[in-house]
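First comes one chain, alone, set out as structure tokens in the form predicted alone.
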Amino acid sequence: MAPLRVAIVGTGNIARIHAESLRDLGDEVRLVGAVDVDPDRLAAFGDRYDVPARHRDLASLLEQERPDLVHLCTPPGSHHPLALACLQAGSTVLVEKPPTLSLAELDDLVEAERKHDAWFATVFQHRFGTGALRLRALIDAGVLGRPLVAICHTTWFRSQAYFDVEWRGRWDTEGGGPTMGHGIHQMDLLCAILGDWTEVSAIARRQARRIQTEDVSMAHVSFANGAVASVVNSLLSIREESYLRFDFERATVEVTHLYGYGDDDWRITPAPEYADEVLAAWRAGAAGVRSAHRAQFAEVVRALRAGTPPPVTSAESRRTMQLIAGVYASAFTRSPVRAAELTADSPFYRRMEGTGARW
């Protein structure tokens, strides 16, 4: 078969990653093209991954190059426009946390998904680890029991340096501080384990940084399986750090890491009554794969080539958007907040600050 044209938006830091990977699979795809609007930036980018077409503009390139997949890689607050517009061309687009700034974008997304022969994905690489997927199998292989308790733990360090980029900090074009734009990650491989939450009630605090947004946030979440949560997210901590843990009626599983893991970074730890099983079922799992673009960007071109929707669907991105939502609902009105409550008529449905910050 004739290799997926792909095509990245947006060629700084994020986008170098996204060209190895893809580079990473061979013949299974081909670079077509590269967008940015500065043009030394974009030269530099197309001559170290040798990109033959170098647009100024997504409008060029989606018509002369004519992508199947168009990896958005550009600031949160572009990324609903340019994915519209990919598919309105029919292009598949895969686009960089967050996928958009609210629920409502998600879902003008999802409706254009519907019009157009074209579907869109988020980059959630934590669910491409083999950790992650050893441990969805043994959940349905009912190897573990049920789900009780879960910690979830985003500690990251960001100086106040790092929000000073015109603009990091900001509602109107990062949507949330670290609730959204860095414990995401974590948040989605939570979800993507336990399942639909149910209830969330929260905090958010601007403690230290000059910013509009929050620089941490703590949660307590219940999901539909009756598994309870507790999430952080800070980008106060300077010892950083990412921790999920899971605890099961047979075991207690924790990944600790910082940007993605490997096997190494998990743990299991059974009862003792069923050691043995849960032991021999976990050794006996995926193994050998880190939680890296490369991982997901390779489910990406296996489902395109089968004519199936790529992971991470809009469905399923917006589950974890719509947990976010809940932490900032609930942070902000000082009220749990159940996921049904988050429609259309919440003023947390189309900006993630609502009403606005209590600060």
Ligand SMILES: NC(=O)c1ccc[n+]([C@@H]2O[C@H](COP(=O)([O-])OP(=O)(O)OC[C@H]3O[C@@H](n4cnc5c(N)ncnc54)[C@H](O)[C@@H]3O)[C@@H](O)[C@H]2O)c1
Given for the second form:
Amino acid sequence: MAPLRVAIVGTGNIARIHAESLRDLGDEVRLVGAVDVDPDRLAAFGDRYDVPARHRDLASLLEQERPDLVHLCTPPGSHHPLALACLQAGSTVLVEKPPTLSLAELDDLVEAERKHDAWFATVFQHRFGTGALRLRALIDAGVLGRPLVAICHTTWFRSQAYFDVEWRGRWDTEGGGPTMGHGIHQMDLLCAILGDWTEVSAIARRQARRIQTEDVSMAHVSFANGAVASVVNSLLSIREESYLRFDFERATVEVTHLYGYGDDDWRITPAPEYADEVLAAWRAGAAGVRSAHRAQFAEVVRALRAGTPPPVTSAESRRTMQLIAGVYASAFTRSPVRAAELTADSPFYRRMEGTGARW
Ligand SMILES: NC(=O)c1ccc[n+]([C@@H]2O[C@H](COP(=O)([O-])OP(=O)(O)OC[C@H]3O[C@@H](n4cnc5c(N)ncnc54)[C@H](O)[C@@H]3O)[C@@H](O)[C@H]2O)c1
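Could you output the structure for the form predicted together with the ligand, given that the previous block was the form predicted alone?
Following is the full complex, with the preceding chain placed first.
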């Protein structure tokens, strides 16, 4: 089979991980082109990764290179217009998180997916490590019983200097603070494991950084399956950690890491009466794959070859974006918010800060 023709748009920090992960996929893919508005970055990236075609704008790349798949690695504020251009040109687009600045922008892309022969997918690489896949398989097999309680912590640290980059810490370019930009990874995995959420109560604060957005948020979330979760998103936490904990009827399952986990970062503690069954199933599960871009890209290629929507699909990422909108809506209106309330007439549908941040 001919390699998939892939292009990268935005050649900054995360684009390097994309180029290296694509290289690891060997003959499955060919990096045919790159785009950046900054000519120096584009040239350095193009030389380093041996990219044949280099363009200063997406339109010329789409027209001349006709990629099957475009990886969007630009700042969040540009995701919607660039992804729309890809879909309209018939190229599938894999966009870095957060997929868009708002639910309204995301729904516009869902509409474009329907009209054009191409898909819209989001990078949420932590769904693809074998720890998460194994947990999902045990849930589906009924080994763990009902999920009851969950904890989802993104306690990271970013100094004031981190926000010197002009698109960071602003509603109009980043769409939010740690809830939108950092905790989104852990909240996405939380939703991938627990499914649809129904109600959220949250606070958001700007405690220490000179930015427009929050630097910490805390939320209690109810899920349709009856589970409840406590979520913390912080950029003020000097001992940094990404931590997810799921208490099921028959076992507690935890993962502790920072920017990516391996199998050893997972821990399972069974209830004594189910220990043999639970541990046997856990040990027999998938193993050996870290949560990283490469793991997701392999699944994206597999899906495109099979003619199916690549992960993480727009429907799946929408649920996570809706939870983020719910956290802000609850924090800024100071009341619980149900998922069903976040319709097109909610101010939090069009902008994550909705009625305005109250600092
Ligand atoms: N999945 C992850 O773990 C992860 C980690 C870091 C960043 N990200 C995400 O990746 C995205 C990029 O982050 P980054 O840190 O690499 O940013 P960056 O600022 O280092 O790089 C962005 C690049 O995009 C270019 N650019 C901006 N607008 C453009 C346009 N309209 N057309 C073409 N090029 C354009 C810039 O010149 C720059 O080179 C963000 O959405 C961020 O949230 C994801």
